[in-house]
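The form predicted alone is given below as one chain in structure tokens.
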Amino acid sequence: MSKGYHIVVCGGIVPDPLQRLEPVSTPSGPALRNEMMLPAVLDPWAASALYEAAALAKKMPESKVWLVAAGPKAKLQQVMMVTGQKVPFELVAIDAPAGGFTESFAVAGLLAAAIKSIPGLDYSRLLVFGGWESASRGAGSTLQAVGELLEISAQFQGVDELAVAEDGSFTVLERVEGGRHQVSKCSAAPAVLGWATGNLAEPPNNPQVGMANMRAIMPALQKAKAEKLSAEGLSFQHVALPAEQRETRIVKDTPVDVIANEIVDWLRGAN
């Protein structure tokens, strides 16, 4: 294979999951309490896809990685200051609302339009990466809709591994029920891959990569086009935190075997 891939990673920003996220009702619909004050991060599922894209681009000469990210411009800048130090990429920013209470197909439309606007993008070499799920508004459908809007029929969801052959074909391992993987082979790009957790650890911060990325990130943020997400026909009956359940006993001098048997009995009862 003489040429590498053009890899476009779709990723949104989400409130840091380590914070307490409390849904509230507002005049414009459901939201999170003090949402604009919460620190943001790149969606963890999308982050896995970004790291996989960077690893693939490093292996394949002449490859290039773009990150198409939607979110309020100020929040995007905050997140890119951290994410930009991990791996090299070119940012395509969309100044749009971010949150868990938006229509996934409307988000897909923004992402697909942004991908189509990338100068010099070669569809014959295109791989669209993203999260199989999302910590925000993925609903398991956003990436699939992006693929349909780009007229890409080869789609793989729940991907854990991608292996490229010399002839340009690639093998994909997708998660299926029962803790197993489905093995699929695709003859060539374009394709859409929704990543699960993959096999890569989070890359360490690299100040040199960060400086190189920021030269392009800041201009990309400045020219980010403001977009609105239509909520027509979208309504929420009720939003609430998941119910918490805690059963705690404090005991002393209990043998390990007894504790283990109690845990096994409790697990059997829960199922």
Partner chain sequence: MSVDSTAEQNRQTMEADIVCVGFGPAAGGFLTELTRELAQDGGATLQSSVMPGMPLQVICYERADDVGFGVSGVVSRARAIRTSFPELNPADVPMAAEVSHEEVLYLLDPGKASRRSALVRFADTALRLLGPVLPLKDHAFKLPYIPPFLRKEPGLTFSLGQFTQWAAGQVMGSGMAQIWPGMPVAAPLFEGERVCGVRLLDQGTDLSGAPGDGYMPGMDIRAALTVVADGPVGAVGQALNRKFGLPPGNEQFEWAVGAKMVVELAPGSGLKPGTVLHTFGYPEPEIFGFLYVHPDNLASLGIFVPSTFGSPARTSYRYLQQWMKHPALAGYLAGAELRSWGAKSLLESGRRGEPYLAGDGYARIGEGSGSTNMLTGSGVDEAWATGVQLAQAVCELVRAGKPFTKANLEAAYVKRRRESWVEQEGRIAEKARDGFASGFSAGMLGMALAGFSKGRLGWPVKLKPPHERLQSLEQFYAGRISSVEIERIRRESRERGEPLHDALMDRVGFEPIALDGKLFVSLQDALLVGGKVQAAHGYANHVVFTHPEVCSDCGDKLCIEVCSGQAIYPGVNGVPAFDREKCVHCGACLWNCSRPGPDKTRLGNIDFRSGSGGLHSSQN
Given for the second form:
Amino acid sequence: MSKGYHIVVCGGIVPDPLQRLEPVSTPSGPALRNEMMLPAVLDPWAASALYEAAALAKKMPESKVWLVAAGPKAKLQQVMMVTGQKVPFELVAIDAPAGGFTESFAVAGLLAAAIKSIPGLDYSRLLVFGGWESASRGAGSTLQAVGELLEISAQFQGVDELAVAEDGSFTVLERVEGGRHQVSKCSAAPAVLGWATGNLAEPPNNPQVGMANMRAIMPALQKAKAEKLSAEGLSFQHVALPAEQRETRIVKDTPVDVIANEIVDWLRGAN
Amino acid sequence: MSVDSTAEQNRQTMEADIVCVGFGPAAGGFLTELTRELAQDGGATLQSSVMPGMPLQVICYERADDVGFGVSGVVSRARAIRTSFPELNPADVPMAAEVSHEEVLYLLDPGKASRRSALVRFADTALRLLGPVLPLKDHAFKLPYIPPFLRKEPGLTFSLGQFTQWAAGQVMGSGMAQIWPGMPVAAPLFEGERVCGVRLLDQGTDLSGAPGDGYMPGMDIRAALTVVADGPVGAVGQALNRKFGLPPGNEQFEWAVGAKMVVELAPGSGLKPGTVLHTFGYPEPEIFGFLYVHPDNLASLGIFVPSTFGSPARTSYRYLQQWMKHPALAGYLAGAELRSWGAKSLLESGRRGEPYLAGDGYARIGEGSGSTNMLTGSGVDEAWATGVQLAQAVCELVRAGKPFTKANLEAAYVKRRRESWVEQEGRIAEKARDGFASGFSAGMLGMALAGFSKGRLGWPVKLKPPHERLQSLEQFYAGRISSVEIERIRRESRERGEPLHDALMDRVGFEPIALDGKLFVSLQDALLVGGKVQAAHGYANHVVFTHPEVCSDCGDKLCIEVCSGQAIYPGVNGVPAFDREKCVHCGACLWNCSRPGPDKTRLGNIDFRSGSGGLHSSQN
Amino acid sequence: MERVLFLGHTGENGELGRAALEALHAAAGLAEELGCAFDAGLVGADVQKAANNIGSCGASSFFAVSGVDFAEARYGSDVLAAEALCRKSGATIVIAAGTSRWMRVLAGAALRLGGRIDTHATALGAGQGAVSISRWYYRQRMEAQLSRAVRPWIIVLEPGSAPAWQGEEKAAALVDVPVEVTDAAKRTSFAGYRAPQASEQTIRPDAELLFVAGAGWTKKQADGNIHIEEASKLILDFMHKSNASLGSSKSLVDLQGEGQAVLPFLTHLNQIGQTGATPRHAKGFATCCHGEEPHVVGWRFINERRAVNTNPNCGWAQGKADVLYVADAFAVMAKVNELLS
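Switch from the form predicted alone, shown above, to the form predicted in complex with its partner chain and output its structure.
Starting with the chain above, the whole complex follows.
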């Protein structure tokens, strides 16, 4: 393959997974309590996709990586201060709500429009990456819609590995039931790949990458247009934390043999 | 080829005009002022020397994983902050409110657990006897008069985390400076006596710092000016102190560890936004407490455990919980839930602990530069002010074409600082805390003397480094627990692998803390629930026991007892072990070692280096 | 008037899997509640056997998209099949199981149909004549009840959320729905399955027990040392003896990518919790776990839960586990293995 890929990574921002999340009702629908105060990160699966994209671009000369990210501008800027140090990319920013209760198809519409507006994007070399689900909406339905809007019918979800052959075809490993991977071969780009975790560790923070990225990140953020997301016909009756509290029996100061016997009895269904 | 030489070959270098270490309130003031000047200037007079034709190239590296992680609730008169933002509307900054009500409470001991001197006991008895005619309620005496030096009105209560994020957003949005969180700075770079930039921390190492998979040597950032704003326990500030020492007569012996929380108050707590409560007297007389109320039923609260408190088995977390149980506070906190938790060291030496503020190629701002005022209990605004002063000085020097030499920085920056209210008030406060070295009563008297005499009077005392002040457990609990019993408790705690301080506090009568999973949680859960503590892999341990043989001979192990995250724990051959995944980077171990550092360059036998990770909460 | 369509695809044995039968149960129940007709739409190489298996389910029609192009999961052909079945049925509500095959394509089909989709639904009903569902947000941390006005509405049901449909086998009259699969849609070809490279097959979705190995196994123990080999042996021994499925906490899996000391047989696929799976098992047994990941998120669908942990104040296990044993997991598991022998 003479030319590399044009890889567009779709990645939203989500609250740091360790934060306590609570829903609240607002006039515009459900939201998170203190949503703007919660530290945000690039969606973990989308982050895997971004690292995979960067690794692929490094292997394939003449490749280029874009990150198309939607979120409130101030939050997006903050996340980019961290993400921007990881791998080289060009940001395409969309100033829009990033909460989990937004409509996946509305988000997909914004993402697809943003991708279509990237100057010089070569569809014959296009790989659209993203997380197979977000840690916010957690639906796994955005990326497929982006692919449809871009008329891409080679799509993969739960991807852990992408291997490119000499002839430009590639093999994809997708997570399926039973702890297995489905292996598929695809003849050529364009394709949509929703990544699971992949196999790459989080890259170290690289100050030079940060400096290079930031030259385009700040202008991209300044250019970002404020967009609204529609939720036509969707009504939430309620949103709640699962209120499950168990009576925990605590067994301590008990000999190991006694504990082990009790566990084995339980495993065997005796109690 | 050795790994080291390969590493040196792979070590990259980047050039900037100004590199700033740490992003707290001092760097916030510095970068806010500087980026405004740069934006107005448009590169006309503030030109870069490394990228000719461009404005000054300014980079700031922050150690924590994001800006505003793990700092504290604050009340401040916010004079300097309001000068930078004259139109500041508290509603624009999450959790900010105008101070609406202030109280100072002296907390009596509701039980008999607190260690109170005869004088204090006498005062307590007198207060209780006069209770019917005094503002005494819930075992607390409300001071009828708040001295002017303690008053915060008109001021703001806010979350330093949220404010810092807000300020960082403004700076980044200007496009005139870059702030990079998650990038610890390992050390300053020296060329002789001149600082010529900083070295970032190596990544992809094992816990000892040896290169592993994905090794990336920390980059050298060379800059004409290094702005040191990494706080009192920052690695760069410490390295400068070691190299240059402190000016004659100055020392950094006074410290405190602040343990704090952000809680969500139950509806109907009776506390209005902007309420400020300060306390002293309980759980031990010398432990100060605070509670600041933010909008939306949020409150910051916490305590300070000072280095003058002589117990060799002190714990800020248990004391914080004990303080929250005091009847004067428990009512407000009924039904409250923990949202965030953290801890931090404060350099309480203030002006007395001032290092050299400038040298060739560097300048120091903020708490690590001795700007905190311990009479007024104020540090954030002072730190911000020093940052603004440096930014003004930098612009003056660049416009005049003068290099960042010690002499030029002293003429432009240090002079500004000396002429400012930060210096004047810092001088008044200089001896305000000295009395605490002689005990709680002397401490309070000393503060009053300094405050009312505007610094002319103070408690006469010769200050000692923290390790020289420590008492033995037997001395500390003399008359309350026998040495035989102390030995038994010590042995049992060791066998159970449980902290000694909890057992001792239980023994002297502090009510054991019943955990409710909401406000009162175990320290380990506070790390997870409140602090959300994380540590990325691929970095070396940042707490290092420099001379293991000293640790082996040490019977106190104060570092283990005092560790805010239980990250330091008993190790092999008596040398404590360190788990960086629990470290909240409070830095208390730096000044809570009971053995002097054999090489005399540190407060104790512990090297607190630059490290990654820590708290992931920005509500603090 | 609503019309319900159940969508199913065959598995490797040519039959519908358990998750599909659960979705069928939910679809038939909803149609009954609404008093409306429902159809079945099946996809696979040959779906007659699957159709006969559910022949008595009450579906008005059994629509089929079948043939070699539909033998294996592939976006290009499956999305055409789903779209064609929905159009043929004219259904307003489409119910399918959250299998990897349907999760891959149904969002695309919904977009083609001008409809909407919800996934990870755990319950559905038609109170007061309006269809509403419960589904998860924020990775199983919040549950919402919602309804939609836009049709068709594709609802993807989380496996394990409904009883499986049971009924007599009956010859079903299939209505073939022709679908032309263009070359463009066939750019992807199926090339088999790959099991994890680990020597052990440790993920067993059908196991009664989920055994969760927390990060504590790889931490320093009381003697100040790490005992990875001993931990590995204890866990693998237990897996052999109990036939459990193995889950791990996030931190343990992440360590692997960082070259840290880890249990060698764990992969990303074992991960449960916030960024991993939320498996369904009758029993869950957590060892050396501390933190929200395993207990709160990863355990959401575990019925009986027990934990071994050295911290009696572990706020995560308390209120989440039925029994918390405060003990050294190394010692407990060694004895458990001995007893299971």
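Only the largest set of C-alpha atoms that superpose within 1.5 Å between the two forms is called the rigid core. This is a predicted model, so every value here is computed, not measured. Residue numbers count along the first chain shown, from 1.
Here residue 264 exhibits a Cα shift of 6.4 Å between these two forms, evaluated on the superposed rigid core.
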